[in-house]
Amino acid sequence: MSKWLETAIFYEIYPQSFMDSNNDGIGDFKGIISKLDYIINTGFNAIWLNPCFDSPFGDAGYDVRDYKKTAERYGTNDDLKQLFDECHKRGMHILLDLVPGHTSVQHEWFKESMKAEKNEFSDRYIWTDSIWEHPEGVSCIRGISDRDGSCGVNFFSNQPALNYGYANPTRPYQQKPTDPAPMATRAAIKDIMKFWLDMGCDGFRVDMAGSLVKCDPEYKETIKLWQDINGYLKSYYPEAVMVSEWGEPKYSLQGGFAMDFLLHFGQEGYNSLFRCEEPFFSKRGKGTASVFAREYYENYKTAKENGGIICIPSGNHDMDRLARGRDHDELKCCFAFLLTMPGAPFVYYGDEIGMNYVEGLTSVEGGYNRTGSRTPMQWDRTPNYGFSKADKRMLYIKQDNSPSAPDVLSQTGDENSLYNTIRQLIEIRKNHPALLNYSEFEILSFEYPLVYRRYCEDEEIIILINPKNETAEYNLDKTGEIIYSLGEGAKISDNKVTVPKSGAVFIKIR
C-alpha cells in the first residue's frame, strides 16, 4: 500500500468550475495552480481532478477524444505537468480521472472502427454483426456508418463502449476477455496510464470501474481484468494509487484497488445518512444510521482483509450538493462524521463553504439535474464571486445568485464558519493517530447520538455526533477527557456524556 495514502485527505476539483485564469469563463490548470496554497492551507494534501483530456464535452469530459492530450480550454500538457510539479513541491499528491470504459464518438479509434473494411480497431468497440441485432448488456447506436452492425454504448449515445469482452460469450460477436481485441484494449489503457504516471500524476480515480467486462454479474472476469492492470501498476509504479468508482468494496478491492467509494447508487447506507427523505444528518432527528452501520461493517471487514480502504465522500459532480436542504449546523455535524471516519476523506470543491445546489439550471455538457452541483467556485464578493473576470454571460455554468450564497473570503474571517470548523476538524484528524485513515473502528450506537470508537496502539478516541435539534446523552463505560466539541453544553458527568443539539463531542480515553 502506498505510504502517502495513510494520511491522505482529498479535495475533488471539477476543473471547469474551480478558477479561471484567462478570463474566458471556464476554469483551467493555471487557475488551479493559483489556488493550491488555499487547498493545502485548508488541510487537504491530495487532489482528485475530474476529466481534463481532449473532448467534445458531450459529458463534461467523460467522453474522451484523445487520452494523451489535455483539453485546450484547460491548457497544455505542459501546464498539467506544471500542476503536478506544483502539487509535489507542496507535499501534495494528485489523481487524474481515468475513463477506461468508453470514448467519445470522435476518438480516432472509434472512427476507424466504423469503417466497413476490417482494420486494427474494428473490434476495439462492441459491434454486433448485424444492424438489426442489439448488443447484449448495453444500449446501442446504429446506422451511423457503412459498417453493418450496432455499437454498444455505456451511458450517453456519444460514448461507445470499449471492448473488454463478455464474461460468458453466447453470440458470435461476443469475445472472451482474453481474446486479442479485448487484450489490445487493456494494453492501450495501461499505456495511457504509463503516459501520465511518467509525467508525474500519482494515480487515478477510475470511472465506472465495475462495468468493463459485459454481462459479468458476479464481476469475476472484471476482477481478473483489474488484478492484471493493478498488478502492472504496482510492479512499475508502487506508490501510485488507484481509486475505483464501483461502490461495492467486496468486489473492487479484490481487483487490487487501494480504495473504493460508498456512493449514491448501489447500497442504500450512504443515502440513508445524507440523501433520502429523512436522512440521519438532519435536525429533524427522524433518521437512523442502522442501515449504514450494517453495510459499512461488511465493507469495512472486506477492506481490512484486502488491505484497502473505503472512502465516504461529502459529494461529487454526480450528486446533489451536501448543503441541499441543510443549514450550516447540520453541515458541521456531517463533517464531524466525515473527517473522523476511517478511510481517506474526500471533499467536493465548495462543500467546505456549504455551496448550494442551484435549482432549475439548464443542462450543461450532459449535466441535466447534476448541473446544479457543478456551478463555479465562490471565492469572494467581487463580480462572479472571484471565479472569473469574464463577462457574467460568458460563464459556462451560471452561478448561485441567492442571498445565502457563501464565499471563501467571508467564511475565512468568521471563526464560527463552516470553513473554519472543517479546518479545525482536519487539524484534529492529523494530530491524532487514532483518527488516521487506517486506524481501527467500531460502532457503539447508531441512533442519536451516533457513537463510534477510533483506536490504534497508542490512542483511543470516542466520537459522539448528534445532528438532532435536541440534546442527547450517552453512558460511557470508560473515563476520558473532551478534546473537541461542536455546539454549546458538551460535558461529562459520572461517565454520562451530554452531546449538544446539532453538535458533536470527541473524547480521548485515558
Given for the second form:
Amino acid sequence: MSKWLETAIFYEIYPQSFMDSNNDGIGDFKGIISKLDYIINTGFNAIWLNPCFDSPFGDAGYDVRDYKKTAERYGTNDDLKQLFDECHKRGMHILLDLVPGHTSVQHEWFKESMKAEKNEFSDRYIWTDSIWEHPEGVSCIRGISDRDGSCGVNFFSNQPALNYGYANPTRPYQQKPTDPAPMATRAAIKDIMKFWLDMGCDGFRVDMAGSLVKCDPEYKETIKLWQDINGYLKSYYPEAVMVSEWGEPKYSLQGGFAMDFLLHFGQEGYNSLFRCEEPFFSKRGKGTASVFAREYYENYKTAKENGGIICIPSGNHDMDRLARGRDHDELKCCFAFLLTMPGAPFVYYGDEIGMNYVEGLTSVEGGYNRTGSRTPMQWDRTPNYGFSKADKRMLYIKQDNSPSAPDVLSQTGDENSLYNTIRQLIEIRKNHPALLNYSEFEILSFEYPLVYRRYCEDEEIIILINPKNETAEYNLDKTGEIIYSLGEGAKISDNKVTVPKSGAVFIKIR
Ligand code: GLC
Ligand code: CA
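Now show me the form predicted together with alpha-D-glucopyranose; what you just gave was the form predicted on its own.
Full assembly next; the chain just shown is listed first.
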C-alpha cells in the first residue's frame, strides 16, 4: 500500500478548462501551477490530471498521438515536470491519465499498422485478416487502409484498439494475451509509464482499464495482465498509485490497482444515489440507498481482501455535473457523504462551488452531452470568470451565463457557502482517523437518514445523512457527542438523534 494514499483527497483537473495563463482561451500547465495554492488551501492534497498528451483531440485527448509528448496547447514536457515539482514542494501528489487501450488514428504505430507490408507494428492493433470480417467483441473501422482487414476500435471510430489479445482465441486473427505481439504492446505501455514516473508523476488513473483483453467476460486474462503491469511498476516505484476506470472493484482490485471508482456505468449503485430519476440525494426524499448499500458491501469485501479501496467520485468529465437539478443544500448533503466514506475522495474541478451543467452546448472535441460538464472554471466575477483574458469567443467551451453561476471568490467570502462547507468537511476528515481512507465502515440504515459507522483502533464516529426535506430521527444504541452538523436543529437526547432536513450529523462515540 502506498503510504500517501491513506490520507489522499483528490481533485480532478480537466486541463483545458482549469486556468489559462497565456490568454489563448485554453487552460494550461502554468495556469494549473498558479492555482496549486488554491487547491491545497481547499484541502486537497492530490490531483488527477486528465490527458495532456499530443493528440488531434477527437476525444478531448483520449485519442493520444504521442504518449511521451505533452500537447503544445498545455505546455512542454518541461512545464509538466515543473507542475510535478511544484506539487511535490507542497506535499501534493499527482496522477496522470493513462490511455492504454487505444490511440488516435494519427499515432505513428497506427500509420505503420495500416500498411499492406508487414512491419513491427502490424499486430500492434486488433486487425482481422480480411476487410469482410469484423473483429469479435468490438466495433471497427474499415476501408481506410491498403492493408486488407478491419481494425477494432474501443470507443469512437478514431480510437483503434491496441492488441492485448483475446481471452480465448477462436479465429486465426485472434492472439493469446501472451503471444509476442500483445506482449510487445504491453511492454510499450510499461515503457510509457516508466517514462512519466521517471519524470516525477506519482502514478496513473487508467482509462477503460477493464477493456484491454477482448472477450474476457470474467476478466481473468485482463486481471492477469494488470497484475503483471502493476507488479512491474511497483518494482520500480513502490509508492506509485494506480487507479482504474473500471467500475467493478471486485475485479479491478484483484489486478493490483490501489483503487477503483464506482461509476455511472457498470453497476447501478452509484447512479441510484446521484443520477437517476429519483436519486437518494434529493430533497424529494423518494430514493433509497439500498441498491448502493448491497453493491457497496459486496465490493468492499473484495476490496479489503485485495488491500484496495473504492472511490465514490463527486462526478467527472463524462457525467452530468452533480449540481444538475440540485440546490446547494442538497449538494452539501452529497459532500457530507462523499467526504466521510472510505476510499480516497475525488472531487471534480468546479464541483466544490457547485458549477452547473451548462445546457444546450454544441459538442466540443468529442464531448457531445459531456460538453456541459467541461466548461471553464469560474474563479471570480471578472470577464470569463477570471479563467482567461482571451476574447470570449476564443474560450475552449462557452461558460455558464446564468445568473446563478457560482464563482470561487464570492463563495470564499461567504461562510455558509458550499465551498466553505466542503473545506470544513475536508478538515474534519483529516482530523479524525476513523474517517480516513482505509478506516473501517459499516452501514446501519440505508433509508432516510442514511446511517453508517466509521471506525479504527482509536476512534469511532457515526455519520447520519438526511437529504430529504423533512427532519429525520434515528435511535442509536450508543451515546456520543455531536462533532459536526449540517442544517438547523441537530440534537441527541436519550440516544435519539434528530437529523435536520437536508442535513447531517456526525457523532463521535469514542
Ligand atoms: C474514458 C474517459 C472518456 C473517454 C473514453 C475513451 O471513459 O473517461 O472521457 O472518452 O474513456 O477513452
Ligand atoms: Ca492557454
